[in-house]
Amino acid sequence: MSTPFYVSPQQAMADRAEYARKGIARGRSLVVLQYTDGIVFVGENPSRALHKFSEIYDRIGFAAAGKYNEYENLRIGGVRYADLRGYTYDRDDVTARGLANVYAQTLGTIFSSSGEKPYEVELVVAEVGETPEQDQMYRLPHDGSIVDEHGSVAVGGNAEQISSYLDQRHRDGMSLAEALQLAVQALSRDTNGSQREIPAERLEVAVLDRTRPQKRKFKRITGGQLSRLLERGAAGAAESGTGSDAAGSDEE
């Protein structure tokens, strides 16, 4: 009788962790930027049919960069969460801080479990506030740990790079077409340096704004008016690169 193969209990952590993120760097990055009237969504996605961003209650948004699959059932789980628990409660009790932390526990659980296979996942949960500083945003990585994030941040096959890239661009105070600029030249930078261009018709876009009066902020920005916002993007970034101080002014 043949002795069974020994594996350490590091070791298999290990490798586990090392297949999630394989299978996540296969998919597009996506960012995720405060700007002055909310937080947006950007990301490159050809598919008109499978979201990468959803709402998932009234102000809470929800990003994610991996297999499709399995993310789609975790943002499904998420709103049957938020809604029971604003059902039974009171709708300011659904969190992003509490959203987060279910997700935590399950992804968790299933990257400690021998009997499946981890999930090739990495989420972002958004809520907005009524201030830029109360705004939250959480990622999650395939190991179910939380990063309390400021600002931006960047989860996918290139997040590393795009995150330095916005870590060293992103201000507070920036306009939605100044922070859809700023995120569409993180995303089209390649890991030789190069840059390439994403048009339009390639890009999924949302934003939680605070400023809309209906209780729900989340909103997708597609068409013209996805068109109209990286021109004015570019025109500011252009007229920044000349030295004008004109380039924030551009906010409705």
Contents of the next structure:
Amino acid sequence: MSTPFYVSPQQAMADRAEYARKGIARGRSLVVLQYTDGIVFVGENPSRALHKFSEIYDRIGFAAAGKYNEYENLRIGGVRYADLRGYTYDRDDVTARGLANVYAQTLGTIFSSSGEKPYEVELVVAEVGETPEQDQMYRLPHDGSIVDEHGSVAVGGNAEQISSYLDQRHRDGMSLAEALQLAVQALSRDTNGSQREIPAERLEVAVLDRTRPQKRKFKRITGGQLSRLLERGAAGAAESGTGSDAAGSDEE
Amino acid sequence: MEANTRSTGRLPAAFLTPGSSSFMDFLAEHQPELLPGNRQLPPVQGVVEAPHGTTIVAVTFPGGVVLAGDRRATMGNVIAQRDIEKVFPADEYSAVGIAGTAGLAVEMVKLFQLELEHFEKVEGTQLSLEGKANRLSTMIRSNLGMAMQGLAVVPLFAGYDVDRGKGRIFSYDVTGGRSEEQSYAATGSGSVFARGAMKKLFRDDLTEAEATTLVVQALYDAADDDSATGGPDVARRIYPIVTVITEDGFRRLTDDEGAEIARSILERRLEHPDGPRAALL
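Next up, the form predicted together with its partner chain, please; the one we just looked at was the form predicted on its own.
First the chain shown before, then all remaining chains and molecules of the complex.
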């Protein structure tokens, strides 16, 4: 019998991380941005039915890049976690921080257990607060680490490039149309810096809107409303070419 | 399997196991002791004393449905609460009103709301109105053991059927038996009187405003003849809860709107204590 090759723990982890990262990079990136009335999720998604973003609980939304069956599994786990917690205690006791911790533990355990293959997913858990200062966004890479983000966050294959683009341009107090415009611009830049066009029907957009009267703040933006917002954002961008603050309220 | 939702550990395997879209099924598998139907009652002599809610009424009108309830909870001959809420939104397009043991009923509503919301989040689409009504049936049936001991919950379920484009009403009995009601329905101890009032006042072409007035008239008549049903309490400014469900979704009338309807009815009743008269022929 031959003895198995020795692989150092560092090397084993590096291999697993590379495997997961490659899997995530095959999917398209998506971005999550704060705007004045909440948090907007934007991604390129040709499917109408298989969502990258979804509602977890009243004020909490979920976004994921990577392997669909794996993040769908985590999403449903999160919904179950949130609903059970809200049922046992109170709706206010379900928080994005709590959920992010559970996801981090779950991803971390899977990543470091040698019996399981690491999940090829990168998640964002976001919670909209009463004010923009109370908004929370957590990014959860494949290895179960957890990053507290502000302003904007990108996950997926091209995430680093996109987030540096967003960091430079995102500012507090953007309107929904402006934030959407910025997100689409960021997503449509190719690795070599050239722009391509993403048609509205390939975009998946959702918001956590703190101004919604219902207790459930998550809402998908589709069809006519999406095209109107995109037009308004484009018009605003053209106007603000001279550096003026693009005005434009965006009540639905 | 331990329930470690209380700690911040890894999600238990049950959470990540593909399965039903039903929250109740998930609970039954993962934490069955949390399901109200699984509760064991100790043997009791006689009837358990607990606050009871009474009259709930509903009417349809072209374009939607109105569901309303009085505010009184009684325990024997004592008024246990004057401002109890017995009508709740179940989701965006439906509402449930409860008569019977208040504590159990409120818990049932909470679980029912969660059941609908959970399905919607997991599946990305809403249950059909029929599906929602059936789900409620299952929940009442699971309470049968307690109902036999006097802790019955008898809800009235109303909603806007998005597929058919109209308001619909479902009534239940303690065994979970479900029947769809045409035009109007009532449940609870004052329901006999409320039903009589609605029978005389109902028309096919009611407007939303007329329908909301009609249900308050019916509740007034129920309170008039049933001691367990509370009428509008002008001194304390407690008025019936009236909710409307249309294509635009669920809406609860504001306190001011509710007060206005109740006050205008009261004013008329000062002249005609028995309320509006129907034609003899």
